[in-house]
Every structure is written in structure tokens, then in C-alpha cells.
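The chain below stands alone and is given as C-alpha cells, in the form predicted alone.
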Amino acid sequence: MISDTPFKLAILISGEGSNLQAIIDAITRGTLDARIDMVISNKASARGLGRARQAGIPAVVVAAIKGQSREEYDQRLLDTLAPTAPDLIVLAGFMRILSADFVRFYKGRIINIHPSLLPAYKGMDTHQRVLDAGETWHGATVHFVTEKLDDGKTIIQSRIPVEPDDTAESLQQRVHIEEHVIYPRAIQWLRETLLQPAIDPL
């Protein structure tokens, strides 16, 4: 039996937010039983800003500081997010590699999505790297975030066939498409079995 509490969102961006406004499209129609509490962006240019503030959500800019090191920035998060005392941090395009400390204190409860089929193609520019190595299929994984980039456990993928004429613009936009329906539905399920003391994210 699912819980009547909430289930608290903190959700954190860099750009577009396109996940972000995947996720908010859920809740508003009922498949996501969730409510985000906060946004916060390392960019205040981040255009996910925006589609918070519509949505009503509070959004907020944590910007890096200059010679600030990645722990002391961690600690200006730490300290944003604590008065929402969210259950569920979501990477929603965080363009920042977060800290050991950071990802201690949330163990658990920190997801990502990945725009390839881990433990395939870690990093950076993966759509290109997927048609460089001439595979046949491509897709998006959520995944737990723990101190390895991109090494946490599967939570869902979802996979797409690599087309003849695909470019990486093409299969990203392709690879979209699956994150939107995929991190809704991961977090759904996280919703009804985090709290489950069966969960090991590592």
C-alpha cells in the first residue's frame, strides 16, 4: 500500500528541462504520484527555470563561485535543499559531477538518467560514440547515482534500433523521446518501494 505522504521531488538541472517538464507533465495527469518541492539550476540561464516557475514550483540558482571548489559548492546545495527535506533527488541534465560527501548524505536517494545503455558508453557524447562503434541499438538508462560517474544500479532502460541514417542529432532526439516516458516511470516506482529496505542502490 502506497503511503498517503508525499513524495518529495528536488530536482536539479543545467539547461533545457525537458526531463523536468516530462516529470511535471506526469504529476499533472496522475500516472507520477510525486510533487516537486524545488528546482534548482547551476545556470541561470538554464531554460528548465522557466518551465518550473510556470508550473509554479519554486526555482532556484545555485551558481558556481569562482575558485569555489566542488565539496564547497556541494555545501551551498546541501544547505538550499535542506528546508524541502526532499525523499528523491533527480539529475535532470545536472551538468555538474557531484561529491562524495553529497552523494553519502543522499545515498539512495539520488537519480540520474543517461542517455545510453549503461554500463555501455559512460560520459560524455554518446550519441556520436554509439554510431562511431557502428552499434545497432542505442537508448536511455535511469540509474542511482553513487561516487562512480554513470556506475550506479539500473533502475529501467529503455532501447531504440540505431537506423541507417541516423546522426547524433537524430538519435538524441530519438533517445528523448524514451527518457520522457522512462524517468517518470522510474520514479513512480521508486514512490511506491524506496522506502523498502530491499533497495541497495550500489
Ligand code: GRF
Second form
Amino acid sequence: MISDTPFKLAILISGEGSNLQAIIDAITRGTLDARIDMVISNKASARGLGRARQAGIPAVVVAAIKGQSREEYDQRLLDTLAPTAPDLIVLAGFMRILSADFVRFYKGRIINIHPSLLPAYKGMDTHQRVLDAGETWHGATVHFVTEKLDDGKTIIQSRIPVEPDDTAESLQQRVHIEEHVIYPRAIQWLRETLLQPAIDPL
Ligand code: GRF
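Now show the form predicted together with this ligand, given that the preceding structure was the form predicted alone.
Okay, now the whole complex, with that chain kicking things off.
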């Protein structure tokens, strides 16, 4: 049985927001039983902000201030998120590393999507690095966020073959298509497990 309580998401972005869009679309289609209460971007120019507003979701910018520490920035994030009390923090192309305090506050309730078959190819430029290494497989991973970059337990992966004529761009496009399938699926799975009501012993 799934709880009647809404599954409240906060989504953090920095750019295009195509994964945000996939999550919005899955909710609209009814394949994801969740509600996005807030979208936060660290960049005012993020295209995803427009996608959120188009869908009627409050979208705010929390921009880094010069000289501010990671801890101070993350405290502003925590303050911004607090009124919505999210069940799950969804990082969707959020280009900042979260501090230990932030990760601890939402322990086990922060997820990220990364364009590689983790634990391989953590960090940036994954598509080019996969090509340079002559890999035959590539993909995307949804994982829990810990204090280490692109670390934490894997929730779901999608794997695609690297074709002989692939470029970093073509790989990126095909990986993105996979991301848009697995991210809403991972969130729905968490919805069904994280909010599972305790079994009534009677
Ligand atoms: C995705 O490739 C994701 O794996 C990575 O950042 C990118 C975000 O893309 N973490 P978008 O903003 O969702 O289009």
C-alpha cells in the first residue's frame, strides 16, 4: 500500500533542466506520484527556471555570493528549503558540491543523476573520457548523495553501447534520453519505499 501523503520534492538545478522536465512530465502523465514544491537554481540564467514556472512550480535563485563559504551557501539553501519540508532533494544538473552539514541534514534523502556508469567516470566530461578510453559501454546512474562527489549507493543505471561513430555530443544526447527514463522511475521507487507506512500490527 502506498501512503496518501504527498511525496514532496525539491529539485536543484543549474542549467537546461531537461531532467526536471522529465520529472514534471512523469507527474503530469501519472507515472510518478509526487509533487514538486520548489525548484532552486544557483544560476539566474538556468533554462530550467522557466520550465518550472511554466508548470506553475515556485522557482527561486540562490546565487553564490563572492567570498561566501560552501557552508554559508548551503545554510541559505537549507533556509530556502525549510518551509516546504521536502521528503526528497533531487539534484538534476546542480553544479555545486554539497557540504557535509547539508548532506547530513537530509541524510539518505538526496539523490543525483550522473552521466556515467558509476563508479566509473566520476566528475566532468564523462562522454569524452569514455570515448578516449575506448569503452564499449556508457550510461547514466541515479545514486544517493553522500559527502563524496558522485559517490553513494546506486539506485538505478541505464547502459547504452558506444557506437564506432559516436562523438561526445551524440553520446550525451543518447545518455540524456536514458536519464529522462530512469530519473522519474527512481523517484517513484523511492516514493513507494521511503514513505511506506508502518505495517499495522493489528
Ligand atoms: C545531466 O547530464 C546529468 O546527468 C548531469 O547534469 C546534466 C543535467 O542536464 N548531472 P539537464 O539540466 O537535466 O538537462
